[in-house]
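Next up: just one chain, as structure tokens, the form predicted alone.
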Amino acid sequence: MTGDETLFEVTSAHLNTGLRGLPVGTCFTSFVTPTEGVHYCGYPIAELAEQEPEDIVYLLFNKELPNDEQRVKFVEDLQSRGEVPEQINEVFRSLPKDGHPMDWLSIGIHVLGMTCLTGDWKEDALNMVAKMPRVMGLMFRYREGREDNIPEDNLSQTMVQRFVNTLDFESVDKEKMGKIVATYLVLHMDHGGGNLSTFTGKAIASGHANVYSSMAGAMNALSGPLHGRANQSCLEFVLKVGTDDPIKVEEFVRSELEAKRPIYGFGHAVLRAEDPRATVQFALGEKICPDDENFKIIRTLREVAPKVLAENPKISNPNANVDIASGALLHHVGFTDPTYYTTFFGWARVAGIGAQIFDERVVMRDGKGVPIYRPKYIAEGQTLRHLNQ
């Protein structure tokens, strides 16, 4: 594409939609396409699924994956990177029980800003996606009131196996649950560059704020009932419908659509079929959960909700998405809280919303970063044709 290249027309039609479709930059690291999900760099993610959430890390800021040496290196470069401050605990020891996980860990980055900063903007984004391990485990212990016998923090595990280590759960088969955790980071690392959150923390970036305030603030976005908290709301209507009968469950999804609430778990902006990472996440679940009570809800909803979908016109696509199974899967192993579920949403897109902030700052325009983000608004009663006289 030329730069003199028309790439999309703005007409008054597009104001307050808030920017949607709108083209507005280039993302390196990942796309979407309606048949085969996410990319990350050129490679869709059924294919990234089964490799370790360090690999994909790689991937992201290095837009290619690792060979053998670059991944034995890499590994022990995020090693290096892992040790969190001790005001970590300091400041989770001080917060409210009941404030929301999400804003835990929004506080969390920002302690990390405030004590691990370089200012570099690639050292200080691997050096978050070091550290959320311990950060993520020592969040689950301190809201549990688990404060005593802590595990030390063992630099030489990988990033799921330290988050496992930290939490510490009992009885509860630690194999499993890193598993569930490892491909769920994967699926979950990246997904274009104008979701909700991404934006708004390259938005952050681009005023010059260091990546820690930046990611704190995408968070902070995450949060919201209409981006990451639906996965939260997800697992929460799976429990609400109670039972894998297809026929009532078929009744239960027609009378929450007669009631005008949402059927969590289905349709995509993009997608026209089933969500790639929710066909991985089933198919995991198959694997190592086949009886799970949840999981056989969700088996049935797969089948059920669909086609009651599809008989609304308007639906265009009424397929299971990512969030669907994900929040079975955790309560398997033992996260029966769904509170929590979006701060693993968060864990995953640190490393996503990292790498795109390198990238606008550091390598785009020739190494000169994309200029702060300063949209435009109209005045009331103006209209674009008024602008461009």
The other form holds:
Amino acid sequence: MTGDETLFEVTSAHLNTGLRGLPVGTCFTSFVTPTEGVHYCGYPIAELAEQEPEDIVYLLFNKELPNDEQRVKFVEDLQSRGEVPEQINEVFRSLPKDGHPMDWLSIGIHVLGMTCLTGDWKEDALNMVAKMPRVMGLMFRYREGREDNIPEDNLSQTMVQRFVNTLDFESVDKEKMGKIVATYLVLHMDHGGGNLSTFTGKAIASGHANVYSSMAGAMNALSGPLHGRANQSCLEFVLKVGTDDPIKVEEFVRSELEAKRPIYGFGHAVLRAEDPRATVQFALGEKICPDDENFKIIRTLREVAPKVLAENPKISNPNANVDIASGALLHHVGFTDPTYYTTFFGWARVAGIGAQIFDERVVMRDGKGVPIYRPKYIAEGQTLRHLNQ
Ligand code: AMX
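Starting from the form predicted alone above, please write out the structure of the form predicted together with amidocarboxymethyldethia coenzyme *A (AMX).
Now the full complex is given, and it begins with the chain already shown.
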């Protein structure tokens, strides 16, 4: 037995805790540290924030950033994969408009799986990444009843431009929108191996369901209010604050805590400082929309809430998390309905989860792949000792 193998002992205290903290595998794409937050393939996220989303997709699949030549080739490759099947229009036309956008996204991914499957893990994962901008754009269009005059998908554009082009929002600064969406995608593409949606996607793929079915399952996991849907709750919270006056904001924060409600956008399970993804988005907001009403509110919240939360020693991290700023920025460029926010999160994660599924299926264990997931459950009344008998 090596020293490594003795580092972690499973005790009965680990049972029924949602696998929290239990080491179960290796993640090649990203990890999270308490001070610098998420790192993609070793790079702290703050160093990557200005990269194009296509560069990060390349990084997650190849474990290195592309050089200029590789970048050009990869962008062309993604563009060649971008076309979406006509059937997606029929399906979206028929879905209930009051269904949650995350359910639409999951169904859209299933449609891709039913029409575009190759059966090759990497091909399918990259094809899905390439098709997502159009799927996302179409989802907005059909949900909002803007089914007529949808611009053709311009496959020579970047992923974000294709989405913005499909949406074709009137009276919105498309360049600003593109910058905010691109930054959002880069910051959200991956977050370690054990978060619920990533784990779910990999678990489904371990039974050799295809990448599309696995990703649809991952999106369903992401849609939960304790997971990806927190970003929707965050903007709803900011709208509820409704003022950027520091005294009133402090009163509001205290009254929410008094009522045992969370202060959304603050705190983190792993980070012990402000999430660099929040820092990046605050800097972007100061550049793009310093006078936006919601941005002014989150600026004040960022000053006031950590001081109030720090009064409670139980709270491990009183600082801003990634979700505090993303909603205000998206809102500023016309995405005023927070129920859509988790779909941006899902769109971004298709890259990270797709890359992790590829690693687990094709790369790990010298190419044999990780076997079908099968954690051990103990029968009622038994203890861990029974496992050794
Ligand atoms: N507001 C109110 N109470 C908070 C809080 C906050 N922002 N952050 C932590 N706490 C409370 C916890 O609920 C917990 O209370 P309990 O002991 O009564 O159960 C106690 O402080 C200790 O929690 P913790 O160890 O500091 O954090 P955690 O790992 O249990 O929870 C998180 C982390 C993010 C769920 C929590 O900070 C929270 O609920 N934040 C507000 C909601 C939010 O912003 N969610 C988005 C998270 C974004 C992300 O992680 N990507």
